[in-house]
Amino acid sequence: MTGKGDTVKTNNTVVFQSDFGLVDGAVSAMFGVANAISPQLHLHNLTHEIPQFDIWQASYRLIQTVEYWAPGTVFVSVVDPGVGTDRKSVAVLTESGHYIVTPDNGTLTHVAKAIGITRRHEIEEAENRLKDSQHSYTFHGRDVYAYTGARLAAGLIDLDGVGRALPAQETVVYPSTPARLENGIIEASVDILDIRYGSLWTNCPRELFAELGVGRGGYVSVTITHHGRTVYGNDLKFGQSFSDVNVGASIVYINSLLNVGLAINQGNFARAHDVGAGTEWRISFRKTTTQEIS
């Protein structure tokens, strides 16, 4: 498979993501490695507040962000509970012309499914590793990924210089069930939480939701289950923005990724109803005849 990314040059920009937090020097060390490769690199943060070891959330934050950066940008994503094991370290090129340097442990799930991956290369650590770091097995974010990502972004190597090519279609992805509409009911999953505000972001795209025929101000019957147990059920208003309902009221809306979301106006839906995210959190939508409640 080929895509426009095959001819995109890197652009001296590196965007970092990790579960390291900012309470110690780990992130700064990665920045230092990249800066030492080339002081001309533009170094940015996506986030370093991924919950520890949460590969699924790392995958989602990439799809939330990648396509808003210019083609040729290099992303370095390090959420790596298997550091030091035989999991592969890779650099990939997406259909959109972006590069991602990461452990191949499921971090690329959403990108692979939503954008597509054209090339995938295994990092050859004998060539692409920080000098004199070969006896360290627990900080590949600094020693392998930041180092390789910076060299790639600076144009010192290309993907062939990263290491041997691997089949793009064998990228490690988590299994998931796409949203579907059947007999007037949409079955979907709660993909992720909008962490700061507690909104639920589902994997139901706007186009599929539109097939229910619910207009702005209409109502939707919402049911949320976890491992088959119902944890929430109610009829909610479908609105354009949070202010379409009173403060403290819940709403169904289309989020910034053009998927269906649930929120409480100036509240926290996830906390209020003890709802989490992931493939085991299922949600259904059905058009109702509920009228506006005064």
Contents of the next structure:
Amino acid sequence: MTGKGDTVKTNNTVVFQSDFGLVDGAVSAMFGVANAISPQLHLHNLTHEIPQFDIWQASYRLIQTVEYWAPGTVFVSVVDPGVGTDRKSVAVLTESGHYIVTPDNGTLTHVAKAIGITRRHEIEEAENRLKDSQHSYTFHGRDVYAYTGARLAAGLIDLDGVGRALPAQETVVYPSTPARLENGIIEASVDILDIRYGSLWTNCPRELFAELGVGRGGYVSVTITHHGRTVYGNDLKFGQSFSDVNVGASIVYINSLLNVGLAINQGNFARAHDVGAGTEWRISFRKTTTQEIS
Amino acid sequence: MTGKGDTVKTNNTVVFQSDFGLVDGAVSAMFGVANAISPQLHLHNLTHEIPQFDIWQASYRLIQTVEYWAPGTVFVSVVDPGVGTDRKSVAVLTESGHYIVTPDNGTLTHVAKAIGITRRHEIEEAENRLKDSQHSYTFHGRDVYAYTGARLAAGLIDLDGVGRALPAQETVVYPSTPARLENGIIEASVDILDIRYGSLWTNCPRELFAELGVGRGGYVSVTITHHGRTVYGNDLKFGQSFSDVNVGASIVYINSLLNVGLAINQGNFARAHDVGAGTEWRISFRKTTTQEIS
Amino acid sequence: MTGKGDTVKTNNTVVFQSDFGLVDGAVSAMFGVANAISPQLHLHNLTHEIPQFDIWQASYRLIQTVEYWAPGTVFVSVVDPGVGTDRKSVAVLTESGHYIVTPDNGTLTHVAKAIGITRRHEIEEAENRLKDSQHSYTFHGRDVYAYTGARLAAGLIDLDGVGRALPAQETVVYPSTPARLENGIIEASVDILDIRYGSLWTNCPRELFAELGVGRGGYVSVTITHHGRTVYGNDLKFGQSFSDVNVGASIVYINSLLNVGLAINQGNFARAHDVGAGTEWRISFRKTTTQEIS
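Coords for the form predicted together with a further copy of the same chain, given the form predicted on its own:
Okay, now the whole complex, with that chain kicking things off.
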């Protein structure tokens, strides 16, 4: 949508994410800073329930939401175990035309890989910092990120006003192995849990899975390993929606991000089988043969 | 306020409810879809902490809030255990002039009975679905309900634009027995718990209770049964507010929806006496006689 | 910023706080009441997760946020164990130009002491009450506070329209002892926990601590007592940000409100050492001598 060097007009909308929780005043202080910069801003939340310091999950929640907001929206994501270290504070522009203001600590992993980053500017904190906050060193979310994100969203500064340009391709990302198909077997990993429902969301895209040639109602042989140890192995039906299997039955399906998911209809797959998420949780799929089914 | 066939102008306000929780990006994706349709929309929450698949509670939370919002407000409620089944997706207009976009699975029970539904249209999903979402079958909240609710709220479509009209009186509702007074005894049920404070909220309206003739400070004989077994029986004071009894004492009072409630002043009645909510939790009230008190 | 008798123009913004939680419809009913008064209002949250009836914490969360919002913002805070008693309902104007609508039950303690209150008016409930709510006695948050706060924010009434003026200096506050330095030892208390991260936030301001003469990287002898019993005693490094010590190490630092805090870098100090907050949790600081360090 945009190319390197392009710019996208911001639209007065800021969406906040953090690991602060909602039990105290931290999120509200960030909202206040933004509102005081411009009462015209629309202030929204992604989530503030990222587990503390879980940068991977912050990265995933961005990819789960960013493209559903209008281009020009500014995201402020603050999961920042390294506050006070030399990790950089940046504002980036994505290929999809969205801005993200965040510590550059891996939070941009999924967005960089799946959407792409076209511009990346380091926040010049001497200029872009809440007035009179120079004695506060532990709450960059309020003093730097909310402040800068709000000014960007309100059009008071652009990326050049944020600070000097850095190479977009050097954005900090976590290493990860994409799903791959070999000899009729897909090797993938459990990227994240759909926490509330206990479903597994893998990094295997719909298109790759389609190459197995399993139609709706067909069967898939699923194996899950953790650090090499098999923790689950079963033949599961591939369905379109949970109701394609009975309540309490397991299903392989395409989730709302168009990747392969595993769920128990109205149950909790992760809890039922003690499965977690992360690169060490590997999952493989192959088409179940007719003999195996019968 | 409105009659069958009438219409009410929407007011750019959408209020969301779901059982998604706030720990991931699901709610924010719905907000993004709505915001991208029109940045003029005011987006708010009812709650997203409905226990998973608890349609009854979703229904109750609507009756607890709908009429406090201005007529023309659009509610989007997504508690949808049957996603992918043939449960209908509908948008309805209430007697009070509010719109509700929801799976028609019982979520409208309380609103249909206590407010009334004047119009009910089935969502024609071929037209009313987020662009490019045709491969997503598990997140109608984002792809269909938020999308349709936002377009309704922004005035881009009206109910006829949602889809064909269905008979309003065939809205799906759960069976329930209204409270009734016979021989000086009111038979009612515990409709729901005021979770945070542990109070019981019954389905006995203020006006029916008044027929017992118990004044402020008078006593009521209360019996609670579960599947026919008595779990609580006591004579309690009828007060106006919690402070009419000592801290730690129990009270019968009129709650904020003007039904009879039971509480412990600054305590938790439900936890203290292991009482739950639902049609199988029956409660009876009669006026305590003078001899019983003395 | 403002003097006694002055007035400050409200800015169409209401920020809500309560102990209601977000699991039911209570907060949304308050938002609905405000939105129905004026759709132009910007409605935001401080937090609704104040522990039930914990007025002290409500007071602290106000001081944590109020001044980050623009002057003219109206706060509605409802932690109200005394609903129905003769505790007063008030709207106040602070020295910083913010309005707070609340039961006058101690919720204003920190704001009164640290910011100052210039005007205080009692809510005349006969006039300032949601239409048709006269039979509801248990939800002043919706019927009185949200209603009055929204009308104030929308400019439909001013403080004189709220009700009669009361002496600002008689605002109800909890007793508390400010931190003090004597013979090289600071005696302070643990004002509150930074719940999510388990840090201790004391009532010792940065300036008082500076008088100990401990520079960045220097050591502080810390003693924590509970009802006179010592529960923690150690020499800790004074750092600027958590990363000044190793992950898992403890640190004394200046928090985001510019008071002294204690934390474990990426850990939980309160849980590690079973420390709570409140006036009975006393903490002392003195500069560690060179001999003690070596």
